[in-house]
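Let's start with one chain on its own, the form predicted alone, as structure tokens.
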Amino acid sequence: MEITLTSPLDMHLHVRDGEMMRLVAPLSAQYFAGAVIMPNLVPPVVDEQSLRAYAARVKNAADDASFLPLMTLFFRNYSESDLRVAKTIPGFFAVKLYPAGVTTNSDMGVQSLRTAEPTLRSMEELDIPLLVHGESHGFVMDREAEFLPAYRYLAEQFPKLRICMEHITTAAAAHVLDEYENLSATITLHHLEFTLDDVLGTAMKPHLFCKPIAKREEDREALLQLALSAHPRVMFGSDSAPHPQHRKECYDCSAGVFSAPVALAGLAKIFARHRALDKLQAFVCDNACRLYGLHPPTKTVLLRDTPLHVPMQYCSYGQSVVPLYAGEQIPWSASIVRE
């Protein structure tokens, strides 16, 4: 069995910077035609100069002319003129909002949505998408649910603002998605595949620990229903978030699942299992292109039901990163079709 995908997109990707980016960026560029690049570096990407410089570094590290980095700014209180300048930068895509301190490198995030309103209004007028990490500071299993009123507030106060609920993890978030036409969502491979029981049920598996944390089986089922039905406002976003192996295998383990090199093969495994391979193109490309008017480079990927042996680590440039499914054999593999 096989399926061909045209210009798959990863709508939520971390490639970090420096030597780590040199290792991981080509692993996404190999099979994806483009990706939305997260801005939470240290310091974060917050202005024209840092955006242009980071975009250049990403392109150089990806080393693939058929890979389009879609760049984002870290949310702060921007003036309308700041945002107009951003719109002139090639590859600029959106602004990413992090509540302060909720995830990796987000300490400079938003303290109050009320103070963010002028920037949000300008984004609405300029048609700049808003991407949101939707978690509170509450009990870890409740953080997404506690943030849902904020999504309702944003959707109602800014009805023309295109708002993406990033990496949703709960059935409750799936319900909110259908309440407002200006909401969309990304879903990760690991949240379609795993629950909290997989992370902690028998032993702590640090390479499955991420934020937002995996939830219950009923939540995973709700996410599967969205993805497998090709819901028109749901897209694939890997949230692939590499950390050095020693920062995952330690007492204060960093949050993040590194899925980039196995993302499409892993999705094929899930969609094939549910006999929904015909919906995969919409999930990994078509919905995003329609929602945002994207025209990614042409890249054709062939997925076959031939086994992929996933390496224990990816090592280069002095970095070692452990991928999702490390050491396992998964039943699907990906290759590029040379035209």
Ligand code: DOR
The other form holds:
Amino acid sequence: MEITLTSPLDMHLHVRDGEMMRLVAPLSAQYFAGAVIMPNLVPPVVDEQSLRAYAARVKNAADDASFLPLMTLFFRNYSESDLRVAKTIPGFFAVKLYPAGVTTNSDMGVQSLRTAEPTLRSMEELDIPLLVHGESHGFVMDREAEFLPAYRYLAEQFPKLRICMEHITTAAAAHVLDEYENLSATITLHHLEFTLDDVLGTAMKPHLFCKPIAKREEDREALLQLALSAHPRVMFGSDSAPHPQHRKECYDCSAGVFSAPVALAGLAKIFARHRALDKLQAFVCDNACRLYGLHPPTKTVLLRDTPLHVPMQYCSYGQSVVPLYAGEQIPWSASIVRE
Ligand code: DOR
Ligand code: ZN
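In place of the form predicted alone, the structure of the form predicted together with the named molecule is requested.
Now the complete complex, all chains and molecules, led by this one.
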């Protein structure tokens, strides 16, 4: 069995910086025609200068003319003129909002949505998409559910703002998505695959630990339902978030699943198992292109049911990072069709 995808996009990707970026960016650029690049560096990407410089470094590290980095600014209170300038920067795509302290490198995030209102109003006027890490500071399993009223508030107060609920993990979030036309959502591969039982139920799997944490089986099923039915406002976003191996296999493991190199093969496995391969193109490209008016470079990817042996780790430039499915054989693999 095989299927061809045109210009797959990863609508939520961490490529980091420096040596780590040199290692991981080409692994995304290999099969994806573009990706939304997260701004949670240390310090975060918060102004024209750092955005331009980071965009150039990402382009350079990806080293692929048919890979479009869609750059984001880290949310802070921006003036309207800051945002007007951002819109002129080639590759600028959106602003990413993190509640302060909810995840990796988010300390400079938002303390209160009320104080963010003027910036959100300007974004709405200038038609700049808002991407949201939707978690509270509550009990770990309840954090996404506790944030849902904030999504409702944003969707109602800013009806023209295009708001993306990033990496949703619950059936409750899927319901809120359907309440408002100006909400969209991304879903990761790992949240389609795993529940908290896989992360903790047998042995503790640090490489599956991420934020938001994987939830219950009924949540995973609700996410599958959205992806497999090609819900028109749902897009693939890997949230591939590499950390050095020693930062995952340690006492205080960092949150993040490094899925970029196996993302399309993993999705093919899931969509094939559910006889929904015909819906994959919408999930990995068409919905995003329609929602945001994107025109990614042409890249043709062949997915075939020949097994892929996933390496135990990827090592170069003095970095070592462990991918999702490390050491396993998965039943599908990806290759590029050269025109
Ligand atoms: O697991 C995660 N890792 N979730 C996030 O929101 C951030 C990411 C990271 O940057 O490592
Ligand atoms: Zn992320």
